[in-house]
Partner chain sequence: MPEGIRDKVVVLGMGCSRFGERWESGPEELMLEAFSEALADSGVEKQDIDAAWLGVFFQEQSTGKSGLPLSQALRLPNIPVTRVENLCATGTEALRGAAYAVAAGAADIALAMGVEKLKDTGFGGLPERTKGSSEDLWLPNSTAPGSFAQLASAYSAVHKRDIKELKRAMAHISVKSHRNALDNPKAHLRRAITEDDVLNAPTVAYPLGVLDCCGVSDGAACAILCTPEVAKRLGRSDAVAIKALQLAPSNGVELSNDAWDGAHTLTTRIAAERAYREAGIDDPKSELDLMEVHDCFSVTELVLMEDLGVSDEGRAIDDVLDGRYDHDGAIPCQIDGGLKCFGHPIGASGLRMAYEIYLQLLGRASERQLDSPSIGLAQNLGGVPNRNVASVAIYGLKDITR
Amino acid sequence: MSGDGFGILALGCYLPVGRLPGAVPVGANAWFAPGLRAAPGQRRSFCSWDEDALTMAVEAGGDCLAGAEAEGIETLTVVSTSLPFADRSNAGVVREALDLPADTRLSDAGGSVRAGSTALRAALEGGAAQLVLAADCVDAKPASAQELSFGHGAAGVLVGEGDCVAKLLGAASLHQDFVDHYRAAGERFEYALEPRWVRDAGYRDQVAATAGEALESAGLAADRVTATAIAAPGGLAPAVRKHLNKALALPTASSELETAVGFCGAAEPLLKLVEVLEAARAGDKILLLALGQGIDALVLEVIRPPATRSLASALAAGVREDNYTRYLALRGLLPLEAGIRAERDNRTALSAFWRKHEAITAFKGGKCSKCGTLQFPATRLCVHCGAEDTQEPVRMADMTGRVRSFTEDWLAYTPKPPLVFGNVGFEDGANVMMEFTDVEPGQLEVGAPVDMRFRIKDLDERRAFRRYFWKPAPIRETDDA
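Structure for the chain I just gave, only that chain, in the form predicted in complex with the partner chain, please.
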C-alpha cells in the first residue's frame, strides 16, 4: 500500500512522571482491605497536583505535532471523561495552548471510556484533517481495586491526507448498555460491578463478534492480524483474552502499558494504538479493540512505523513514588494542614485574563521589531530600546529555556513543597520568573536547560476554577532516545 493518502499522519502521547507501585497502596491499606494483595498490579501512572486531562491533552498534542505539519488542521477533538470544565470549551483551551488557528472546529467528547476510539474512527472515516487528543485523569477511592488499576495519561492522533503511518482498512462498532461500571456526572469516583459477571456475561461474549465484523469489513482474515491493541476498563481478564484469541485466532498480546501505567480511561484506546504502532513494521495489520458500553473495532494497516518512539521514552521516564500520603495529597485525596498561606484567595480576574489570553495560554511574548529584544509579557514599550508599539507576538512555549537563578521555597504554599521557582532565560534576551514543575529538591542548577509544560497555575477551590500557565521542567534525559 502506498504511503500517500488519507490516514494517520502522526502520533503522540504523554504520561505524567509519577508512578505508584501497587505495593505502596496495598501495603498501606492491607489492615483495611487485605484482599487487595491478590492483584496488586505492578505500577500505575498518576498526575501531579498541577496536571489534569486538559494539560495532558496539550502535552500529547504537542508531541503529536512535534514532527508533523500542524497547518491545515480543520478539527480538534479532545476526548476525556474527566475534563475540568463542563461549560467552557476544553478543546478551546487546548487549541490556544497548541497555537492552532482560532477557526479550527472544536469539540469536547466523552461520555464513555470508549470515546477515544469512537472519535478516532469518526476522524479516519471523516476525510478532514483532524487532531484527536484523548486524555483521562480519573481518581479512585483509596483502598479500591481501581486505585491499583487506573492510570493517567494521554495520546493523540493526527489524521489527514499525506504520508501516512497507518490507514484504516475497516471498522465496526456496537453499542450495548452493559453497565459494568459507571460514574455519575459530577462524581469523582466510579461505581464498579461484580467483576465475574462483567467477565462472563459481558466482555467474553461481546468482543469476538464485533471484532469479526470489523475484520470482515476490512477483508482480512483473523490470522493475518499481526498485533492486537485492546482497551478495556481494568484490563481484559485473561479468560476473556484467551477466549477472544481462540475465537478469532488472533496473536496473543502483551502490553507494558497495562503493567506500568494502568487503564487510562478514554485515552486508553489511543495509548494502546500508539504502543502497537511504535513496535510495528511496515505491512503489519493491527486490530484495535476498545470496550465501554459496547465495543469499537478498527483494523489498520501499518505503512511506516512512526519516526519517534515517544511512548517508549515516556514509559522509561517515570519517577517512582513510594510515599502513599504524598500520592494521596497530590491527588487531593488527603487534606493535609497547609497553613495560613493556603488560605489565600485565588480569584482570577477573567477580564485581565481575556486581555492576556494569548500570553498566558499560548505563552507568547513580544519581540521588538526595532532592536530584536524578546520580552514577556509583551508591552507597548520595549524594555530594551523603549520603542513604542513595535512588538510582534512570538511563541515561547516551544523554546528551550535556561535556569538563571532558582530557589526551593518551603515557606510559600504549594500542594507539592517546596515551591521551586526562579529566573529563566529565553532567546533574544528574554527573562521570565517562573515556577518549575516535575522537579525534586536538589535537582536544579543554574544553566540547566528546561522545556515548557502547560500546567495548572492555581486552583480556586472557592469558585471551582483553575487557571493555567506554562512551567519550565528539567529536560528529561530519555527524551532524545
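Take the two forms, superpose them, and find the largest set of C-alpha atoms that agree within 1.5 Å; that set is the rigid core. A quick note: this is a predicted structure, and the numbers were derived from the prediction, not measured. Numbering follows the first chain given and starts at 1. Compared with the form predicted alone:
Comparing the forms between these two forms, the C-alpha position of S217 differs by less than 2 angstroms, with the core used for superposition. Comparing the forms between these two forms, the C-alpha position of T390 differs by 2 angstroms or more, with the core used for superposition. Core-superposed comparison between these two forms: the CA of R380 exceeds or equals a 2 Å shift.
The structure above corresponds to the form predicted in complex with the partner chain; please provide the structure of the form predicted alone.
Since only the chain itself is given, any partners or molecules it might have are not part of what comes next.
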C-alpha cells in the first residue's frame, strides 16, 4: 500500500505534566457536594501557572513537526475555546514560536469543542499543506462535576502531499443548536445541562445517523471499521460507544485519555485521533466522531503507523499532584497573599519586544561563521573570536541543553515557589541564564539534560497582557503518577 498522496503526514501532542487524581478534589469538597463521592475515579491533566492554550499549541506543533518539512506549510490554524487574546493573532504568536515562514496564512478558530475536527476536515478536503493545532485549558468551578472531568492538552496534525500516515475516505457533519453546555464570552466557567437529557435528547439518534452517512460517503460498511474514536463532552463517550455498538455494530474500545487525562475541549478530537492512530496498523479503517452542538464524522484509512508514539510518552510523563490548594493556586482559582515582592509592575516594553521578537519568541541565537561559536543573544561581535557581523541566526528552541548551575530562590516571588534559575549550556559554546519550569525542589542536578519549553514569562494583570519566552525543563522518562 503506497503512502504517496494527500493526507495526514505527521501527528504530535502535548500534555501538561500535572495530574490531579479525582480523589483529591472529592476529598476536599465532599463536605459541600457529597454526590461527588459517586464519581468514577480518574486523573486529569492541568496546566501550571505559566501554561495556556498557546504554549500547549506550540509544544504540540513542535512535536508534530519534529523531522518534518515545515517550509511547505501554507496555512496554520490554531483551534481553541480558551485563546488568551481576543484581538491579537494567537496563531501569529504560535507561528513565530515555531519559526514558520512569515507569509504563512494564519487562522484562529474556536466556538465549539468540535472545532478541532471541523478544522481537520477542512484541511483534509482543502488540498493544501496545512498545520492544524488544537489546544484547550478550560477551568472548572471547584466542587463541580466538570472539575473531575476537564483536562488540559493539545494535539497537532500536519496535512499535505507526501508519505501519508492516513488518508480521508469520507466525512459527514451535522450542526444543531442543541445547547448541552455553553460558556458566555468573558466567563471563565461553563454552564452544563442535565447529562441524561443531553444523552437521550441531543445525541443518541443523531450520532448513529451521522456516522452512517460518513461511512456511506466513504463507500465502507460498518463491519470494515477497525476502531472508533469518540470525542464527547460531559462524560458522554461511554454512552455513545454503547449506542454505536448496538446501532451499527461498530468497534468501540475504551480510551485511556478519558481516565488519565480528562476531556480536553477543542483538542479532544485530535488527541483521540492520535491515540487511535498510534495503536493502528496499515490498512485499518478509523472512524473519528466529535460531538459539540452537532457532530463531525471522519472516516480515515491508515497507510502506515506514526513514526513516534508521542501520546504514550506524554501519558508516561505525568506527575501526581495531591495538594489541592496548590492546584487551585496554580490555576488562579485561589488567590494567595504573595507579599510585597509580588508588587512589581510587569509592564512589557512592546517597542523593545518588537526589536528582539525573533530572539524572544523563536529563541534564535547567533552562530559565528568564522569560529563556530553559538551565543545568545546574537550580537555584532563574536564573544569568542571577536569577529564582526559574522553571526548567522540559529534556532535554539529545538536544542537540548545541560544544567551548568542553578539556584532555588525562596525569597523571590513566583506563583510556584521556589524560583529556580541558572545557567544552561548548549553545544558550540552558548551559555544562557534562564528560569526553569516543571521542576520540584531538589530535583535539578548539575549536568542534567533539559529541553526547551515555550511558556508564559510574566502576567501583566494591570494591562491584561502576557509575554512569553522559553524555559528549560528536566527531561522526564517515567510516570510517578
